[in-house]
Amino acid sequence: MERNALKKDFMVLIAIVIFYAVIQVLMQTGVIGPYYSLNLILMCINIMLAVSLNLINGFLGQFSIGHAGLMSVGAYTSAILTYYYDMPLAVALIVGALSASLAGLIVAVPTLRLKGDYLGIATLGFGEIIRVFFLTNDTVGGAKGFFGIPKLTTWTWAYFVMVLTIVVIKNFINSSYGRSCIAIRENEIAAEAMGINTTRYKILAFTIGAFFAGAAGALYAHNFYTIQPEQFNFMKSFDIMTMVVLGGQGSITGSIVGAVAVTLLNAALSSLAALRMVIYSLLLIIMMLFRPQGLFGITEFTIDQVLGRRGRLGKSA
């Protein structure tokens, strides 16, 4: 049973190699220009915060829609770091992260009482206070925005830190804790009965999506030259979150999916941003109507089902 095991693992390691030789290989002789390598960088970036955020709304079962306003604590972290203090992008990634996940936590212990829809209003304000905070900072640029940040965001670093998210995430989740969350998620009152500590798991979960929603905030400053507060806006929240419920909250490969189908969208729609929120808001009302469990629901596409045989994560917990 190990032995199986760490051959499928194995196997996800080959394949993620392989994927990632092809693609750098192919942006290196040309046949994919710089456009389509910006996207598949954002496509990166966006993995990062569906999945980031589908631990919160999905495994945990709370209503969070401030996840811009994290990203955007990572963000303007790092590009401080590397813009003023000339920091590596591991340095200003990493504590970028830490900065973000921080400021989850501290929005995490007062909020995280609450419930439903008032968490997510409290998210919600909390993510609008940080925008402002940084549009009356001229340190950062202000309302104009942040210029000069050095591009150091490669198809190398953003795929790779998408892999470590998903890795992460996904062990978490397979965890005595992250079997809690998912208890909390079911039943909050009979978690508790058994023992479980509601507020705890609730705010480590939530630390950890803030944590790599910050990382993603830094790789997207240092993709750019220039960040501006509109950039982590409610809509930009929203659009996460339109990710998430496209795929499916509960499930990793489902936040994949539908992080890739929004980027997708969101090229195609590029000359046509007015229509953008309608086709979204359409989108969304289709889904609502006749998958309302999302594209994956609670099921995760494994490698069991490459070789034949179905495979079930989250409705196991």
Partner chain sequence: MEQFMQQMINGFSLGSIYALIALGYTMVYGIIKLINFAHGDIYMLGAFAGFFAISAFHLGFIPSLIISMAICALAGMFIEKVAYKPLRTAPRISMLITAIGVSLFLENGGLLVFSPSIRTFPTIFPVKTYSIFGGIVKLTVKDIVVFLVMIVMLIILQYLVYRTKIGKAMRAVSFDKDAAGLMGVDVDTTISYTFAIGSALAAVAGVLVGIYYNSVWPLMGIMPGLKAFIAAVLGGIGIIPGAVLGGLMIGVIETLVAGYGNSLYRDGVAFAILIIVLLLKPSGLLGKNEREKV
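Pass me the form predicted in complex with its partner chain as well; I've looked at the form predicted on its own already.
All you get below is the one chain by itself.
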């Protein structure tokens, strides 16, 4: 059994590396043009955002809609480091992610007393306050935006940071910490009664989620040469939430599929201009009406299921 699991992990690792190498070669040889590589990188960033938000919304069950604000902290911090101090991307990424997790901590500690929609509104408020902060800060360009950020994000960076995000969050959820988080989601009062320190786990999950949102923001900033506060408003938070809900709250593979679907949809509809958002919103409504729990619900998609073997079905396999 132990050997089997190890073998499976090894095979997954091989698959991850092969997928990377194939795309990398295709990009280098020019088979995948700049437009498609841009969207592939964006896809990785969106997956990071969706998976990290799913930790808070799906597994911890805390309704948070300020993810774009946390993302912007990572984006701006890292951009300042590379633009003003010529730091390499690795340093900017880590510092950006850390400052976002600090922001997540600042959001989490006071708002944890709030429940449900009230928590959602408070996190939305924090996200907007962060946006106004950058909007009024002239060293980062204010409302005009922060220009001239070096383009350092490559497919390699985006892909491996994304893989790292998924691995860390997946392992967190499958650990006893993650089990505690799921217990809090299912019934907070019962979890508290069973001796789970709910505050501690909430803060932990918020901080980890914010960390990866910050990393995603850093990659985002270094992919696009310019960032503006308006790109991180509550509509962006809704966008990330849409990916999570579309895939299924409480399913990591669901979040990945949701993020990929939203990115593809946006790319496919991009030539339609105003009509794009109308179609997007209609699809969103139809999806919710016919499958309100999302594509995957709380089940994970595994290779065993595809091959028809009875795998580790059920919650977060």
